[in-house]
Amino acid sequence: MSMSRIRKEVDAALLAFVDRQRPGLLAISPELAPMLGALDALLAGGKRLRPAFCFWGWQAAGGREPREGVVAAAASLELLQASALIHDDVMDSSDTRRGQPSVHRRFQALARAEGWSGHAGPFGEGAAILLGDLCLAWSSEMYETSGVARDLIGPGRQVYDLMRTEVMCGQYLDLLEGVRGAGTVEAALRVVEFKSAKYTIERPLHLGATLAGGSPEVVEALRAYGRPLGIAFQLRDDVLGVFGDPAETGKPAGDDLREGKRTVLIAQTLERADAAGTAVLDRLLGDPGLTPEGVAELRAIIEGTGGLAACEEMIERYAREAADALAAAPVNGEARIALEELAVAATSRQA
């Protein structure tokens, strides 16, 4: 069963769900069409990693046909992800997402184009928050109506609820580190674990295995693989946020630096920087008007101090830990191959 086939099935399930919702929104008011347009644009992109890990967690735990309900339940994670991205972009004042304007910027542009008399900024942010809330509500609805057997949907809901709690707590911790500026590797890793690692890989695997009625041994084996892989995934994303190609990442070069994100990469750099380097980091990190020259200066410090090399070593170490856990996991051959391929996709140096 090819990875591309699962992605197509997830895309189809997601499109079908949103299309079923469309008439209800437009019946409330045709003026809600821009909300749907913004959601359609956002959902058109993305790697579908969370649904993929959920599906293969189900397969690894002995999931049996028919699988349509599990595909729909897994696809609902993309609506949860859309909610998280929309809200994250508002909090970070991000201009772009997946190579196009972020949702709040899209609504701000709409207000200006229409010549409305109110302030475009608050309108755009408010509209984006509401669309993110709608996606959160729809993620629950899509999961609950997926068609998975009722004796399995309930235990899975407990995992789903835990995942949502963890990612929101992780987001708060991320905001806290940004304003507090502690800059320690330990604090940054705590954000990584709860904002990204569990949410992206560990919990989707856990959810899929639970929807298969998997044994506690299989569930724990998949979580032992998922947690370190999730950390490696986010560390790679942090590196790409500074050194990635905008054509691949969908965001301007150095956007994470402009947003002042206190990532593990930055924490590793601060631990190694001298007084002069620290002063430059304090001055430039988080400057929304950071120029390409400023980005280059920060990149040079990150590389020159050994911060980048330290982060790359962490990625390799966590990826090895995940590979060792998968090798020891009691999963079948097809699922094992798929999870090995997903590990490569999650930690690749490409976006």
Contents of the next structure:
2 protein chains.
Amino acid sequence: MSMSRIRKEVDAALLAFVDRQRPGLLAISPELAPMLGALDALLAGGKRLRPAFCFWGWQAAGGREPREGVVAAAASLELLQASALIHDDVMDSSDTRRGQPSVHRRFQALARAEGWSGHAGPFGEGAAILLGDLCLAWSSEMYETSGVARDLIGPGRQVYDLMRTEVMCGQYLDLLEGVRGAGTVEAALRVVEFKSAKYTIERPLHLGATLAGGSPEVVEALRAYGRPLGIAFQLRDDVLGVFGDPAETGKPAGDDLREGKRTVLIAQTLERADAAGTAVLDRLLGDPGLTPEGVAELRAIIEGTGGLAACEEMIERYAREAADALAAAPVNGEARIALEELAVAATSRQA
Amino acid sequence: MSMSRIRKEVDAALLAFVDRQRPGLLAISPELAPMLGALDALLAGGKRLRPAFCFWGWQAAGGREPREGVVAAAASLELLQASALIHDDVMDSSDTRRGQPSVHRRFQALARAEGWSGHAGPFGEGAAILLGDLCLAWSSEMYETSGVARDLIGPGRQVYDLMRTEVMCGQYLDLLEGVRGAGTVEAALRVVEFKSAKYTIERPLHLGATLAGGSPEVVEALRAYGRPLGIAFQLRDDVLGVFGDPAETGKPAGDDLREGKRTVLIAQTLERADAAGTAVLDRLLGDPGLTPEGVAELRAIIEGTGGLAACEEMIERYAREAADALAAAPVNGEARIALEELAVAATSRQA
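In place of the form predicted alone, output the structure of the form predicted together with a further copy of the same chain.
Entire complex below, previous chain first.
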């Protein structure tokens, strides 16, 4: 079993689930086809990180074949993620996702192309809210129908439920930081913890290990690896959101700056900026019309103040902590290799 | 057992579930208190129609004590409904719900009251999208942890899953009618079927009867009662949305007209209106600044064309069909009385 093989099985399970839903939707109305089209397009992209951590957590905790059930349960996390992304893009008014138009933009374009008389803007946002809801509902449906043994699916569900509540609460705290603009590293780190670190890595590992019926020791060891890695992952994502290559991130350059995201990177910069730098940050961060020159100006401040270096140092520290935890974990064979590779993938400077 | 007793038990189960979540949220951050506050306020209102149909469907299909499990499973439908209402209000930009500010308006007011520097509008909408997501996640969590016996919760889940997909698809079709403005009775009725009729009555009955392990005959008999009643319920709701007393509907007078909802009532009116009437409808329907005089003008056209009478006639016809189906159903005792009373409550001219 290799990482790429599991990735293919996750993709196949996801496609099979959506294909099972397709005729039901089209029987309600053929006019639901654009909902399926938007979901297909979104699911065509993505790194399947959450399913990967879930599956390899299962494997690491001694999960036994057949693996079809856990592959489907792990793949269901990708529907949860699709829901979060679709709703996130509405909340942030993002134009693009995974290198394509975001779901609300896609539906706005549909309304305009069809020449429908009503307002395309609210229609697009409404359709995206509903498709996000559908993905959220389908994620639990896919989990429940995954075929995981009855005595394991219940304990797994407790992790799943906790993870959903955590990510939604983390997203609210993120919004709150955005509107309130407190801008401390501590506040930004708390958002990272719940919105991203636990949700992307620690809980998927926790879920996978639980679905394997893993011992408390192995579950805790995996979580101890997942916690710091999750933070490092999000900090890397924040750096890529400012300095990443659009061809790799699937987002226009500096999009996070345009959205005014209150990341740890920004908080690190604000802590170090002088009055002039702070004034520029206040003026340009979150400006929807931010120009390439403005992006360059902000990047210069983030680098010049040492905010970037401080963030890179944190990434390195957390990644090392994760590596140490994995080294000490009672995990062997393919699972150890996969978790090592995933740690690199999650914190790599390539998006 | 009376209807009011069951209503109290549903309320208690709902409150107990939210109370179990409360400490977890506040442990993530005390700043999540406004999310809980907004949910408490929303759940303080509502007629609990869906839990009632679910519970009495269970009772009618021979469900056996203890009833705690089915009461909690039924109550979980109220969290699903809370999610739908919160997201609906964002999509429609509604200011009020159940006589109070809608959730996004509540968070916008919070941002302004706290003097937060960012944009209150997107913050409010984002917070509402997230609270709706949380309610959707919690509805399935509450269902799964309801305590219904294992051999019944799985078959019930199939109904639950179908219902969620149907209501979300119905809402999309509703949006589509709004933006496209086809305006036929047939298109409006299809929206009613999925967005409202099945979701509010037929599927809750179906779910309850399934959780009782009811025979296929009793399940089908209840659905045959629920289907037409669900349509009559929504048509009544549409009439109340135009002619209802704001003190009872919890919505400002004529709010559905201001939102431009493409209801069966409007479609019936459009079919009958002359050129002058059609021009007024085109001009005023969906005007966010619609005045009381505009509301009166539209009401006069809806009555004058016979649109209202045609809609009332449909309500009567569907309600009679439901009553006939119930009369023929193999249901006795308290359940029959409750279902008769619910049919009246769901189609009454009082909101």
